[in-house]
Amino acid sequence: MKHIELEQQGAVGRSPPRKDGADKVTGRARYLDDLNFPGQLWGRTVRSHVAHGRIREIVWDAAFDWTDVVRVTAADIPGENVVHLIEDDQPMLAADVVRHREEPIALLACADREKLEEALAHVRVEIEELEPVLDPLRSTVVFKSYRIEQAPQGLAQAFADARVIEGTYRVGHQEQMYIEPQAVAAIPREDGGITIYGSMQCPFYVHRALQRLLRLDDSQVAVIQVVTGGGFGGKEDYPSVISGHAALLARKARRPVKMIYKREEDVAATTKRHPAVMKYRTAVEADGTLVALEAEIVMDGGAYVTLSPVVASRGVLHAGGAYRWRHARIDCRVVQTHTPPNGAFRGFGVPQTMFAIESHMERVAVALGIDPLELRRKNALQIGDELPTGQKLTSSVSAREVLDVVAARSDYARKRKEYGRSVGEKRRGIGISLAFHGAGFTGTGEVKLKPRAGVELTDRGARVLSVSTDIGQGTITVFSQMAADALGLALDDVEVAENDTSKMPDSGPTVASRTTMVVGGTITRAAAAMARILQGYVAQVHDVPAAEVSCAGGIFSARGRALAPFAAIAKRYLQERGSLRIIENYRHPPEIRFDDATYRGDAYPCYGWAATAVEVEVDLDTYEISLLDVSTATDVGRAIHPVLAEGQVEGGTVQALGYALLEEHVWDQRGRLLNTRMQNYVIPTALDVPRMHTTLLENPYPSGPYGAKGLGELPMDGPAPAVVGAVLHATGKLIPEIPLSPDRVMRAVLS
């Protein structure tokens, strides 16, 4: 494997303090709740109390004083009553039919927050209740379906000639549980337009949604992301809903309106990870060689399409795992149920299918009597192998390497042997998993999106221009590092512009492990183009050949002689020429080709690779699982900021361990979510985090900026099946459904 030697004089590859860190730890950072606007009202939502039904009437209590309460229904929408996304099936406000509990029906705003709460109690929505469909396997409404086939002509014969192993795997909803709930403020403008300030991942999603909702042109909408307390996908598409609601109230009131969800409302009403039922059937040879795969995946999309087609797409494309198959047929459909729409969540469909294939590998290992690590190493993808889509892997493949690092770091071989002989009421086990994750949008997504980003010259350095949001992952710092090195500047001389859709280029949404690789790469090219322009200018001013001019540490030099500080050149350039602004379009690698109709070809330009080893102790009296130790190895291509990269791995791993062991939504038979608080929807805390050993591997992606590729989602993919493997090792029972709650463990052990 190739490893990059870090250049100590540059910013890339080092771990300077976060640019936004001081403001956040001192409390200077201003979140939406810290912002107030003259004449501001507060907004609330009137929601459905049934999961499925026909709206008969909205009854406003005549005895209540409504004079200072602004009321909005679907009849007040000046444009299209639709939440703009992939399909136009979701209304901004339900007008005739409701398809899930908590569906928005009407809106209220008032300056007095106590009266606003009282007003909610004086609205009654009469609904004729219809029978809800809550089981995705009973649903007859298919939002989207996919099939991927690899050498299908030999599939039947492969199953006839080899040993067949089958299993069904289930995962449920998962809540993003970001620190800051959904929050926006809408300010009406004199031109009839609207300005939105909000906690969000994708400002241009909101921008386009408001244009359709309010019938506005592009110049009449500005969407500004403020400091955001986490997203994990939950602030990808849902901010279009709450922003639309705040905007409708502000337009009618002609005053600013702020809406901030209470935690219970946020959990009950917003999008979650898609549940899935996944049936796997594999043909394997006696020595552990994987031959053929058949998989049927059913995902629960909830009430409306939202992002389900792309979640299912990414899930089906990863369903074969990081392994070679001679033959494969993978079917996936995502269906409608009468629960709140499911949407984006870190991993975007891959944690579901990776859980299934990796748990199935445990089943195969048991059936063949092979060590699970050796089974994985034997079949792990390598350079030259093909995926089920026909994509040939040509660079930056690290499946075996991450497995080997984790096996050594976790002392896997010794513990596997020692724990396999354990007796008594407390049994220890160790499990391992292998995961991979495509970076960037699927197929031709980046080409269709045409993302743009750039830099502009300031009187002391440069400013990064994009609308890729920092939601806690460190984008502001990483973009600054990349631009600084391309320009030869000190990190402090680079700033990142405010995310404002009326001023910044559309660099695409902050999703899909694309920010560093796609947008960062575009920014780096723009900075390099600016560097060339300034080198030419310096050459002209100092009468030296442009080819000999360079900039390092903020000083232009030529032939070993310092010529001028960057700041001096910048000021002179701006005085003489007014401005320097470079905007670049993303350049898709020309060798990457994908057919969206047949789902054949190169689904992603590159993949990240990760292995996870988890050590557990299972108490056979209480059936509780204790985490003892976790080791990870992750190929990131190049770690632009190693400490932030390690933080992404550790944070994602803990989130995935919560998925594996703790987090479960409970619904009643009428579609009502019963646990909407942090007291009864349990997520990991610092006290739940075991010893963690994090290793970053650098196997550069040739087309990535400085060799970097996507990272943010990959840590979510592998920990859950590693826990399943560890529990299997400890108890002898494979539990194919998460979370591994004590009751599930008990039923498995006693079965």
Contents of the next structure:
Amino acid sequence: MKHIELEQQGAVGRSPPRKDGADKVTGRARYLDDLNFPGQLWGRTVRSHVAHGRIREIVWDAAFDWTDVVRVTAADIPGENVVHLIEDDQPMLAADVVRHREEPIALLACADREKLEEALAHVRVEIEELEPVLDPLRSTVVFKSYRIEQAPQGLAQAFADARVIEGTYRVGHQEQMYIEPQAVAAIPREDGGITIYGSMQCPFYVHRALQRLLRLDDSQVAVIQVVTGGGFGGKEDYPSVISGHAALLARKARRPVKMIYKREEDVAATTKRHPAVMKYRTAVEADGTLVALEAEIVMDGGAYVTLSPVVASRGVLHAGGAYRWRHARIDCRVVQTHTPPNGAFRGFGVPQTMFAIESHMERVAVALGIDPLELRRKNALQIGDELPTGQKLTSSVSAREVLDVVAARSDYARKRKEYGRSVGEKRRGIGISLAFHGAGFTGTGEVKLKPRAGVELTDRGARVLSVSTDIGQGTITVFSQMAADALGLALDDVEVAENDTSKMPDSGPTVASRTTMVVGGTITRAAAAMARILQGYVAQVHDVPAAEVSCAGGIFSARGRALAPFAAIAKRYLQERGSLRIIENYRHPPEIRFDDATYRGDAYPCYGWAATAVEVEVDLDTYEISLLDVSTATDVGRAIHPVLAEGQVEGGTVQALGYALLEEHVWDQRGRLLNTRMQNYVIPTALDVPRMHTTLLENPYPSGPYGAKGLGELPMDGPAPAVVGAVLHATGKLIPEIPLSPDRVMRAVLS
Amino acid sequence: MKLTVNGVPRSFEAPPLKRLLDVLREDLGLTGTKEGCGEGECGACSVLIDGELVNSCLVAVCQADGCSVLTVEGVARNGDLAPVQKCFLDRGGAQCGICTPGMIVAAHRFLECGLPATNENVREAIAGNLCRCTGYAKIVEAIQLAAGQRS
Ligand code: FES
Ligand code: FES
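May I ask for the structure of the form predicted together with its partner chain now, the form predicted on its own having been displayed?
Full complex below, order starting with the chain above.
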């Protein structure tokens, strides 16, 4: 393993300014709200005011002038009234039963925004209220359940022989709170089709949803992602809903319709992180060796299935933490409640289960009187160990290394000793956590999806072709770096094509920490194939052996002699042969095998590893927690762009610190969300978080492009339990539920 | 109504209670200033009015009549990136970029005021600007780098 060092050659491993950066720092970047369409109307949504009920009637105020307002209900849907995803249970517009507050029932559009707001106040929906189920533990509707077992015959004996330690851990909803709300525009076309521009992660999700909703064929839909102001999972599946709505309005109005949610509407109506209740029971030897694990995890899916089965799957696959267990039985179910559907949010089930296992490790450490860092080091996964699915780890495992780096960086040993003796009103503590995160889709996901991506030749270099979106994480820059190096081009001579489903190959959704590793790898292979073709062409033109032709810095050469600039060759090639476009299929490592039926095997081709140390001060007067220091160490395989990679770590870490300390949704007894504003759902400001010490480690994944593995979600997994550990160190109390609000801290300290 | 926007005098008709944010974006075509919440919480709409940092979503245009307004479009000079913008590029201070215009304006204001660019001072200066992507670390670094270059 080596630490980041700058490469002398090529773009990979360097940190050039992001390609879309100049537009972003000058205000030139055009987000959806900055685009206007001739003749456009604005769209709004009529929503349910109850959590569960039967729609009686939509009452349009007869005294109101509706002439210039377009109205849409479920009856206007030409195709199927579904939001296409895993199951077909969610209607695009509720027609008979509503299953959560703010569920869309009807749509309005008008050119005049003020009149549109007025119109909204003149629609009333009469709903016969039914009893809502709000407690997931009481829900009888199970969307999906999983069981993972490792050597279960030995479980009973293990629990009989070793010390048994139990605990229950709870997490609530978390809001993605991207700063740009959901936003799309729908433009009707003469062929009866529709074009969507929008802020989104997954253009093909929207493409397929619109085909079914409007009964259109593939060529009648085009979905184009515009510059997107953050997503974090919140723009994975929800854009299908708002795009469907805008499209229905646009189709009826025969005019473009722009829909941008207001902040309160966005928070109240769109998806959030799944709450979870997680019961852990472990058998542990006196020396700290973990022996057996039994866990029962219940996740709250909200009203419709959406992505819940995959969120729960990823959660359960990580539920044992980055540790070795001889025996395990992990059960998980995700159930229905009458709240808005919970969906994707960075980490996708793992922040929940990682919170449980890592908080539980703190409990074990206390019970056995072992330092929590030592307990983790002792049991941390290493090459040759097996996960509860039976997956044997064969490469790129860095659990111990990240712990050691973070322990040194945070001065853990000294602070652990010193703070342990603190007295008085302000108590300090330091906590540490270990996390891992599988990169790419779970199990056979990538194989079934068959993602495709590629490159095409331009007259100065190359253009990358995919639908993988840049939502801030830097996809455009990272893809360009990878293609530039494979082709021997300068970074400036590689561009990334506009993300348009009618023109680009389907590289799959931008989720699951798969973009750099899976799609980037495919692009790198396509670029290498193009390089070989061009080498052959140069060989022919210059009459040299193809094997001796290479390209570096945009110049083709052979035997140390420069032959021609890339651009000259490209122009000539295009003139002679028309075009050069190479699309590759993702190649799954054949040795990676998973059985979806039994949940045995290699759930992910590789894992990223991260450790976090958090130092806190707890004020025993106010019960407020301040963060003094945060250190992270993260194994990314290979940092294609170290500054962007650090940005992923730091941004994810602060989202996780918000999860740990500040972010909490409050619901009333009838399923209404009470804090729908940024004022009362508080995310961290610059003053809430301290300076961070970020260390990247590079333990390459042999099948990843340049050794890279997935990174985006991992930083979200570990910080929350590290805060719990630090507060435990400071106060002697293990608080098994986040956020650690002053109220919760007070109750724990006084108990 | 009259405003001096990024050094250029502009006059226009607008309802007096129209939000300054909307006047900038719709009437004056300056879409660099963003709306993240419309309630004074996120700072994406930050501009300077006579040198003071304000949320333009909370300002009725009549309150700014006759004032001088600086938006993100006015930070770059003669088409060249201002040093603070270059520092944001070098240090990765922009990810999705939706908070960036407001951050740049807040950073510009901080650099003009001449306070020492300590970690605390910089964080205080951008405390009204929410960023969900970066965790602020690289933004703080970028502003400190820009401050270092000035002195
Ligand atoms: S839009 Fe003005 S503060 Fe958020
Ligand atoms: S860069 Fe996305 S909100 Fe700041």
